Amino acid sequence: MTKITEYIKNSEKTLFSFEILPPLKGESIQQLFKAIEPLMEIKPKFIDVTYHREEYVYKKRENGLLERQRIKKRPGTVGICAAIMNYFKIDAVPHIICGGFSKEETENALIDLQFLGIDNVLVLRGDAIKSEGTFIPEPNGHAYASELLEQVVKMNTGKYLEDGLQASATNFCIGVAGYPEKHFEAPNLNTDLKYLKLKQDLGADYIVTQMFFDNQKYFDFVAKCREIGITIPIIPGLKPITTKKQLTVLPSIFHIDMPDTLVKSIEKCKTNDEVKQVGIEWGIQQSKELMFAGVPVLHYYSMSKSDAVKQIAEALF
């Protein structure tokens, strides 16, 4: 399949892509296909597939004591990528995270991806388990995305965990995350950018940003990246607002600011249908400005719901 950087290099126009969630355990993949199909009409170049780590639940045993059990609500990222590539003939980009994986488990997952012909990965630290509050790496796992990135880069040179192994080199194009409003754990943006520059120096090929709703934050972020020598493509990540609840939920989860104009427009809405229309119109104008500025790709966080993203993309592509 084709690498993300090759798509960007070979295109004179801004490209279209989006991200989906794996189905909940027990759901049919056909539901996911139905969400993807409307967006295929707009000819995306790739589809990102998120990875959702385990959670802990407490179940009461017969003796009355509580037993902590580990569950995964959205399993099957590797299989979903394979299914998407087989069904739609498009590149799928799996998210590879530190949380919940040892280095050996990571290596085995990457080997599976290589066997499937998947050439693109997005490497992330991942979130802490909800019940733990702070991120805790697995035993013999990675604590930082930069460490995970190094493992993928080493495999690209034929270096595996086992010493002396006669291994063939993988060929992954490696994406990393960027935060226009800084990662919430970083003391300031300059510190955050220092670590982003480190990821480029270690071998990252491109950057996808956290969602933002004020384009100036993206433009300022790109300018600061370029000032410190970050030269790889920086893909803006966008999300259409579809419910009034997202005014508080999104800033809480993703640590982002909402522009006053957008907030006031949504607060005037009486129904979520009205909110959705405001979000679509904002998304169109935001996307047009970014496209005019020559961004390489417009990447949409769809949450596996296609309608709002489709309406925005249809107005652009």
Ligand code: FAD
Contents of the next structure:
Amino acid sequence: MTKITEYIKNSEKTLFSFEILPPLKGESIQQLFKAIEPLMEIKPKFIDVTYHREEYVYKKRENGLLERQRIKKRPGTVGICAAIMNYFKIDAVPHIICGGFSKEETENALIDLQFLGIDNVLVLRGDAIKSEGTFIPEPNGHAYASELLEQVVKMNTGKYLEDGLQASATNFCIGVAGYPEKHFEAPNLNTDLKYLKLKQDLGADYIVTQMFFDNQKYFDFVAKCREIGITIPIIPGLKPITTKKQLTVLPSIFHIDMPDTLVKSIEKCKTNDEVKQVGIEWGIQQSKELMFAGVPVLHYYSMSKSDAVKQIAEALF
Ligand code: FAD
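Got the form predicted on its own; any chance of the form predicted in complex with this ligand too?
Shown next: the complete complex, the earlier chain at its head.
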């Protein structure tokens, strides 16, 4: 399949892509296909598939005691990628994370991806398990995305974990995450950018940003990246607001700021249908300005819901 960087290199126009979540355990893949289908009309170049690590839930036993259970609510990133590629004939980009994986498990997952003909991966650290608060790497796993990236880069040169193994080189194009409003754990933006630069220096091919609602944040971020020698493409990630609750939920989960005008417009809405219209209008204006500025790709966080993303993308592509 085609590398994201090749798509970018070979296009004079801004491209369209989006991210989906694997279905919740028990949901059918048909539901996901139905959500993707309307967006296929807008000819996305690739679809990202998120990875969701295990979490702990507490179930009350008959004796009243709580039992801790380890569950994975959204299994199947690799399988979903294969299914999407097979059904829609489009590149799927799996997200791979450090959390929950030893180096060997990562290697085996990458071998599976290579067998499936997947040539793109988005390499991430992943967040802490909800109940744990801080990120704890697996024994013999990776603590930072940059370490995981190094493993992928080594496999791209035929170096696997086993010394001297005569192994075929993988051919992954590697994306990494960037944070226009800084990663929440970083003491300041400059420190965060230093580590972003490290990811480029170790072999990252492109960056996808965390969602933002104020384009100026993205433009300033790109300018700072360029100043310190980050030259790889920086793909903006956009999320249409669809509910009033997201006014507080998104900043608390993603550590981002919402512009005053957007907040005020949403606060005035009486129903979530009205909120959705405001979110779509905001998304269109944001996207238009970014497209005008020549961004390589407009990448939407669809959360596996196509309607708002479709209305925004239709106004642009
Ligand atoms: P890193 O690059 O490792 O950075 C983490 C923190 O450590 C930062 O504060 C950084 O400044 C610092 N740091 C980095 N390297 C070093 C170093 N060598 N020494 C000291 N400090 C360092 N999460 C999921 O679980 N699944 C997903 O599918 C997923 N998809 C995402 C897609 C995008 C586009 C984005 C932006 C995020 C996504 N996330 C996902 C969330 C991501 O996993 C979290 O934001 C996580 O907390 C950080 O991941 P990272 O890859 O940016 O980490």
